[in-house]
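What follows is one chain in C-alpha cells, specifically the form predicted on its own.
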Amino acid sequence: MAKKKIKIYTTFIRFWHWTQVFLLATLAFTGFAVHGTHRLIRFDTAVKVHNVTGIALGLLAFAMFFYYITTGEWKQYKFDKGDILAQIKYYTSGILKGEPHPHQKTEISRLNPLQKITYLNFKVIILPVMGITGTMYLYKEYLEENFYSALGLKLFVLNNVAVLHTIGAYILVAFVIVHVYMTTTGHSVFSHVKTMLTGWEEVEEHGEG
C-alpha cells in the first residue's frame, strides 16, 4: 500500500513536549529528593530548583493553553465515543494479532480517543491539581498567616495538601512510563519518537482501487 509523509505535529508543539519533558523530569527528580526518596542532591537545593522548574511550567502551560486557543488546536480533543471500544479493543488484543491501527492520523486528528480521553484529564484535572497544590505548599507561611490560621485550616495546608500533591507525582510518574511504552507501539519502536522530533509521520494512503 502506498505510503506518504505528513506533518502531525508543529514546531512549537514539539518544543513545548520537549520541554515539559524536561520540566517534568526535573519536577520528580527533586520532588522525591524533598519528599526523602533519595538524598542525590542536598534538600535545600532540591527545594529550590523544583520552586522555579514549577514555575516554569507553569508558565508553559499558560503558553500552551494560548496556543490551543488561538489557533483551533483544542479541536484535537473532540472525538466519537463509538470509536473508544474500538481502541480499546486494539490495544488488548488486535496489537498482539498485528491487526491495522483503528485510527488514523491526520494533520486534524493525530490522538486516537483513548490518547485525547488521557492526555485531556492530564492537562486539565493532574496538572492544574499538582499546580495548585505546589503553589499552596510554595506560600504556606503567607496563607497560614493571613487565611488559613483564622479558618482554622493549619492541618489542610499542612497534611492534606502534601498527600494530594505527592499522590499526584506519583500518577505523574505512572502516565510517564506508560506514555513512554506507549511510543513503542508504532511501526517501529522508535516511529513515534522519531515523529516527535521531526514533526512528519509516513502513514498509508487510503485510496480506492
Given for the second form:
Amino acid sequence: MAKKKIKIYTTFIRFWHWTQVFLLATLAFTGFAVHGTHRLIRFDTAVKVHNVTGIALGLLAFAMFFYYITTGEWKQYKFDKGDILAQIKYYTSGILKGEPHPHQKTEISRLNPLQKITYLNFKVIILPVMGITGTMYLYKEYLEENFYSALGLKLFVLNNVAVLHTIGAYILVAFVIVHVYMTTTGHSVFSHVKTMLTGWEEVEEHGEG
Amino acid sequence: MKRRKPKLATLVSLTGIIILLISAFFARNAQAADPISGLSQGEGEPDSPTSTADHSKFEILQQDFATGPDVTAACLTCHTEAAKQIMETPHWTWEYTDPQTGEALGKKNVINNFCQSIESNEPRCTSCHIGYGWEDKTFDFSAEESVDCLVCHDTTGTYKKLPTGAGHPVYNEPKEFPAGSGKYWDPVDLTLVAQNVGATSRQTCGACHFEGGGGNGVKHGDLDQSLVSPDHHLDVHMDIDGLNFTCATCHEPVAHAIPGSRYQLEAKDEDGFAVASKGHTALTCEDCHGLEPHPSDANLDHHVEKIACQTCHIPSYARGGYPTKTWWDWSTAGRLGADGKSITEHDEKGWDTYISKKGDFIWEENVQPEYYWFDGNIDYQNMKPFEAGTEVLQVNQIHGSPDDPGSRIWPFKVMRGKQPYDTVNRTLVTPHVYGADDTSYWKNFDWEKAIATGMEYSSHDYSGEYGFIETEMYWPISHMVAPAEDALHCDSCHRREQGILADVEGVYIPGITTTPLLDQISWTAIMLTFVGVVIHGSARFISSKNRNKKEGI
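Form predicted on its own done; form predicted in complex with the partner chain now:
Complete assembly follows, chain above in first position.
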C-alpha cells in the first residue's frame, strides 16, 4: 500500500496546541497550589502566576476561536452519529485485534468522531466555564460591589465560583490523562506526537488518488 | 543698596539655621545627660522649642505644694476649663453608657477576669484614676481640684501615684509598698513636677495603660513598658529612631477627650483618610493609610474589606521582652506557706506563677492572637445571670459575622482563668479583695467574707453560695504594629496545615477552605481514568505481542 504525507496541522494550530499545553500545565500546578492540594510554591507566587497565565490562556482562546471561525476550520467539528459507534468499537476491540483505524485522516477531516465530541466539549464548555469562573474569581470584589449585592445574589459568592472552577480543573486533569494516552495509539507510540510537532501525517494512499 | 538686601536676608536666615541646629544639638545632649527628663521625650514634648510657656516662670507654681489637689488648684487658675473637660471623659468617670443597650459600662461597672471588680477595692484600683482620693462610693466627682493634672503632664518621670493611694502620690515621708517588702516610695517633689509640666508622653500614658491588671503588661499584651522606647520591629510608628510617635499622635485629644476606647471601637473605617475639617482626628489605620494602603498589590487591598489591618500587621503581641498574663486562676488562691504567710512562686524565667493572694498565673511572650469576626460591639456579662450548665463563661462577648459588611476579622488576646461566682443566682460576684479590714480576701483569705462584703457594697444579691467558673475575656489587639516586612505573609493564612485563620468560619479562603467531597470524588475519578488507561494500554501491548507471535515476527 502506498503512503503519502499530508499536512494535517497548520502552523497556527500547532502553535496554539503547544502554547496551551504549557499554559494548562502552569495553571494546573499553580491552581492546585491555590486550592491547597500542594505547597510546593508560595501562595502569593501561585496566585500571581495563575492570574497571568489564566489571562494568557484567555487571549489564546480568543485567537483560537477567531482562527476557527475565519478560516472555516470549525467545519472540522461536523460529524455524523454512525461514525461514533464505529470509533467506540475500534477503541474497545478493533485496536486490540490490529484492525485498521475506522477514520481516515485527511486535510478536510483530521478528527475522528470521538475527538470531535471531546475537543468540542473542551472548546465550547470547559474552556469558557473556566474562563468565566476564573474572571469572576479574579474580579470578585468588583463584581460583588457592583452586581451581586445590587441583585441580591448570594449565589455567586466566591465559594460557588471557586468550586465550579475546581471541578473544571479536575475534569481537565482527567482529560489530559486520556489525551496523552491516546497519542500512543498511532502507527507507532510517538507518531501522533510527532505529527502534532511537525504538522505532517503519513496516511495510506487510496486507489483513486 | 538694592543688591544688598537679599544678601542680608540670606545671612540672617543662615545664622538662624545655624543657631537652631546648635541649640537643637545642645537640647538633645542636655536631654540625654539629664536622667530625669531624658527618658523618652519625643517631638512636641516639654523641652521642645514648640512650647510657648515655661511653667517654671509662673509665680503660682513657685511654691511648696503640700498635696496634689493644691497643684491642681494652681493649674486651674490659668487652665480654667481643663478640669471641666476632664470630668466629661471616661478618664474621670470610668463610666460609659452603651448607646445600643443603655447599659452602664466602663471601668467602674465592668467585671473582668483579672482583678474582677473595682467596687469595695477602690483605693487600690483608683491609683490609676485621673484624680485624687477616690477611696469609696462617697468620692465627690464634681470637685475640680481632685483632677490630677500631673499624672498625664509630668515630664520629669518623678511623679508616681502610690499603688494603694487612691490616686495620690507619696507626700512628706517615704511609704513602704508593697507592705512589708522593705521597698520605700519617696515623696514626690510637687514643685519640680509642676514647674516642668508638658505634653503627655508614652511614659505618662503608660504609667497606667501599660500597667493595667496590676503590673507591667499584665492586661493588654499589646501595651507594656517596652513601648516607652520601642525599636522599629516592636512598633513601626513609635520607633524611637524612626517616626517616634507618642500615644497622642494617634489618640489625638480634643479638649482632653481622647479618642480610641474599646467601648466605642471602629472595627471598619470606611471613610478612609481622615479629614481634619470633618472634626475627625486620626485614629484608625485608615485615617492615615486610606482604604488602599498596599500600592503594589491590589489583591492585598481587597483584604482590607474583610481583614482588619491589625490582623496581618500585628503578627504577635507581647513582643517587647515583657510577658503578658494569659491565665489567672483565682480558685487556687489562699495556699499559704508553712509560716502561714503569703507565698510567691516563680518559674525558671522569674515570672511569678503563683501568689497566695491571687492564685495561679500563666505568662506568655510573643503570643499569636486569636482571630474572630468583629463589628466593634462588645457586650459585657457583668451581673446578668448566665445559663445553667455554662462551662466557660465569656465575661465579654464580641459581635460580628462574615455576612455583616461592617465586620472584619480581628486579632484578639483572649484572657482565660477562673473566678468566683454565685452558684445559686448564677452571676459573677464582686469580691472585696483589697483592704486592711477583717473581710478583704487579701487580708483574711476567706472568700465567704470577701464576696459577701463586696456584693453588699455593690448592692447585688448574693445567695451565700460560691464556686469558681472558667471565664474568657476578649481584648482586641491594636498596638505593637510591626513593620511591613514583619507582617504576616500570604502563606500564614492561605495554607491548610496550621493556617492561622483555620478556625475562622463563614468565608471561602483559598488554600484553607477544603472541598473534601469534591476532592475525593475527583481524585477517585482521576485515579480510575488512569487505571483504565493503564489497563487499555496493557491490553494493546499484550494483544499486539500475541499477533506478532502468530504472524511469526
